[in-house]
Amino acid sequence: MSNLTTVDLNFFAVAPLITLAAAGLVVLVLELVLPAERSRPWWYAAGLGGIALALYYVALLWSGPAAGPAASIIGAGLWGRVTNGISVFGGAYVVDRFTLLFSGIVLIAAFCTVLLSTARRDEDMPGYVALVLGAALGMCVLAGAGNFLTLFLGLEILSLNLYVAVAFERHNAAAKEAALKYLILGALATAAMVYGFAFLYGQTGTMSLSGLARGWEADSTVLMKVGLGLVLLGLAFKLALAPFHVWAPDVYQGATAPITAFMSVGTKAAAFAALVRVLLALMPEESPELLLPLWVLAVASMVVGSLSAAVQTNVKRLLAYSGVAHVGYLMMALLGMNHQGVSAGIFYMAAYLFMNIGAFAVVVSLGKNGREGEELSDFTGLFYRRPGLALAMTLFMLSLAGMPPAAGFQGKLYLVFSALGSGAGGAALWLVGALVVTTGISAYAYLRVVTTMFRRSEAQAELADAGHVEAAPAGLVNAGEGGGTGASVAGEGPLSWALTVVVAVAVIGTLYLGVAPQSMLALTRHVLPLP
């Protein structure tokens, strides 16, 4: 007995995971056990409630564990980098500000996806958000990974909540085709990644992080690199960088908006902590040949993604495209490994977040007859229906665009300064000038939409040309956005309050980074996270 090894149980450490684990089984309970027509409000209650005490749950240990006096050198002293927070459960799971950064970016978005739901009114609504939660809980468990298990446990827990989520509407046959690709795809890539752990392994002969960085140091030999490139794969494809970004325009189209939503926020930032997580444990010294594919995958996203959004009519798809292109974009964050470049990587994503989700709500509020406003033409004349939403739409697409003063502009201008600093020579210049010149070519995209919401459709040209301009717009406004009384046009729903606050915090996360960038910025300080 004397020779079994102490794990340390450290509940406190992963409250965040238990409590979404909790709330997600008390809104299953709910349903069962009040009336159906009283369950309602209580189980959307449990859902945000339960994300709500996980972010505080977040906020008590970035002050606690996660600032505490344990630290580590990053790569066994190979970096000379100092990081603070522990690492519990045998080092299965990694608590520092790290983790917690990204944990808080997931919630966030669970939290407004949540929101955005709120005017659904499928029956099966409670497993939504148990799905959501479950969801959430395994983005949390990936960005806090400490060894092949729980990055697996992490990855699997995310894929297999999305994968119902996604096929949810069992009547939108749209749906259900994207959820088989999905499934399909995101099953052969998982395989990819588990042989690549089992490479690693068998050189190595441990699943921590930690101790692969010591394996990697002594001899790295061509099946660790093979393994390594089998793990970047995996992690690739949950980021949809191309090519491996096949599945998400169509699982983006057929998903209901609130889950694209949550998608393409939860899902690159999760993917994004563990490829970090990963390349600082494995990055040894010849780092910039060995990640040569790395670069050329942001690159191909970047001009893909691009060229790709401007042709679209679906704003769903092009907002698909946009996330492999901003992948790519997120990807110059990674030149260096050093605390410039991960922080710029944090702030990208931040932005991300408000921009994306702002932008899909806007999409959830232009639904009617029981469709989302998801094509270019459900956007036409929008600012004389409803010119709050098509303002607050133009910001998020200049935002996406990269223009001042939106958060979008500072997040490329970090991500662009951590390259030029990050000494990779040649590979930062290449990435540099492939953002500059894709941003152009999808500032087209995002200002093709811009342009759709100012030009009046046939019904409200005449009555331009009626004379009662100037009566409809403020007419509309009443009926639309003035407390949710009425609709702005035949067949369009009126603005929720739930919806009205998820596009205003939008806007103000999207505003404020933008104006205010330091105050984010002061956050990623001694960042970098544990191996």
Second form
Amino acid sequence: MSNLTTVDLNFFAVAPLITLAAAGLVVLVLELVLPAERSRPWWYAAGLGGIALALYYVALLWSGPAAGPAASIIGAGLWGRVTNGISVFGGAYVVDRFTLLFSGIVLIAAFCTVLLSTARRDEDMPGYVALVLGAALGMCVLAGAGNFLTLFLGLEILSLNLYVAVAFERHNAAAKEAALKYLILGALATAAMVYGFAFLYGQTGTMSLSGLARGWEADSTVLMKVGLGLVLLGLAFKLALAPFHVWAPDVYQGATAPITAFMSVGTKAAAFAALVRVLLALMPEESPELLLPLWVLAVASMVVGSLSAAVQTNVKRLLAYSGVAHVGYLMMALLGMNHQGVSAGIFYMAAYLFMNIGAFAVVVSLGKNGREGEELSDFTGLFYRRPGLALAMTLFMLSLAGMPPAAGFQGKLYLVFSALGSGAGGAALWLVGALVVTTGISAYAYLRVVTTMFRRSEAQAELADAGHVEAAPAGLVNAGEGGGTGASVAGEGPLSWALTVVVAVAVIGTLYLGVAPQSMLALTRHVLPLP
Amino acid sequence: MTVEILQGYLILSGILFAIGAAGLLLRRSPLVMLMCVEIMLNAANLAFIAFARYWGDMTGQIFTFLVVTVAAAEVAIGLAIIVLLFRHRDAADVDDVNALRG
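How about the form predicted together with the partner chain, since we already have the form predicted alone?
What follows is the whole complex; the chain from before opens it.
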């Protein structure tokens, strides 16, 4: 038991977390001190700046400062150890490359979310930005949790912020309903998880994940098995693994599209990171069949997610079910708990970040008259109105379906390789088989969106027959329709710069990871002490 | 603390957890559902304190304080959402909250 004097209070190692918390407070204070009509750009800038600064610190912790003031303040001793991972605050928080990678994914998602929200004109938008920053903080805490206290705290920081963020739209009853469902089921999951922590603590007498590993080797009792099961149940809820996914479609539909995008990527990344850390500590090496329920959940997620996605008419719900299927694929990374698997999982998460944020950015940019372009009918004939946006959406859909040359294809490929190389035998074959079958099923769901975009709406078809449609201008920003007299195109201006940036980043990210995956994979190698 | 006493506490906490879970799944009032979540969290707290006594280790008791604090925040947010949702309705019943489905 370490006493206070030996606890390593290394504040620089948690600089990204401090930055996020401080930026959230700055945003809220700026709203108070600046005149209301002029404060708007300032607190968006403060939010984006805070996230960018946190990203800078993540990069700094990754590589270490070459020279300069930062190096002299913290001393050179830290840098040699960060690549191998250091734990600070008495083992509560672990800063290693695994933490930094997931922090990076979460922060990029948060940055895109704030950018996507700049068009919103709701009351109390500073609160909204502060909630996004708070949720990102919770996700970063979760990714680096070194013991149960930090794990619980990270999970709750992200959940509490997201409950409020989901309920944010004041006059939207669906948002309130979604928030209530999310809250009740989320609280149930949290309670189950805390009970699981209690059992694991009772068996081993320690809260730290590194200490647990030793406890498991001693003997695996009923207490330990039930504890592990309850913790996995809690994380499965947050990951939206079937059958614990029932909240996901409702919450994704009820929340605003930027928040949904953030939730789908950030929560999954953070919960996946926590799951890897828990399994790293608790992997029952002598009895791998204890994890069989997890593989069953993974197959169920793939099947339920793909089948349900195929019948949705709401694109947000479709993406929710697609997320359920994708988490199922993601579980394949854990089959062997080896370097190859974790590396494939991180790569898949990065690919999912870009393709999913991109898809939600398109949903946001189709919004008009105060509602979002979330119905499939909003996509009808999109190619003839905004060819650039339609082509971007086509890329995201193909990537989600797992087709080359997009990132989703490479991601699935590495997951399959890691599963087959895991030595898990039958479970691996089942998962790979399910992946192949459900990829085929879900391709229908995604291609339905694509074909809808390339089908002319009735108004457009009439104009086309009459020869009124001129060649649509190329380019993303000014992709209005040439003969903009159809009813469906009324009120569509050019995309805002913020939306353009997010769509462009998502397109570049999706293509880059798909064409040159080695650069990302090199980052993900040997980030955890694994066989 | 002997193992027998520890078992007694664990059985009590198990009963509490089961009551909470059953209430959460069966009751239809969001207020009662929130209370059931509290019961479940307190069942975990009881188990934590019993184990902390058993091991002679303070960390388990610290965790309990953390859980109590976070549960208070969770209930505050939960109540706020319930008030928002049911402001324009007569009775608070989750069966009425069914606009989202599919």
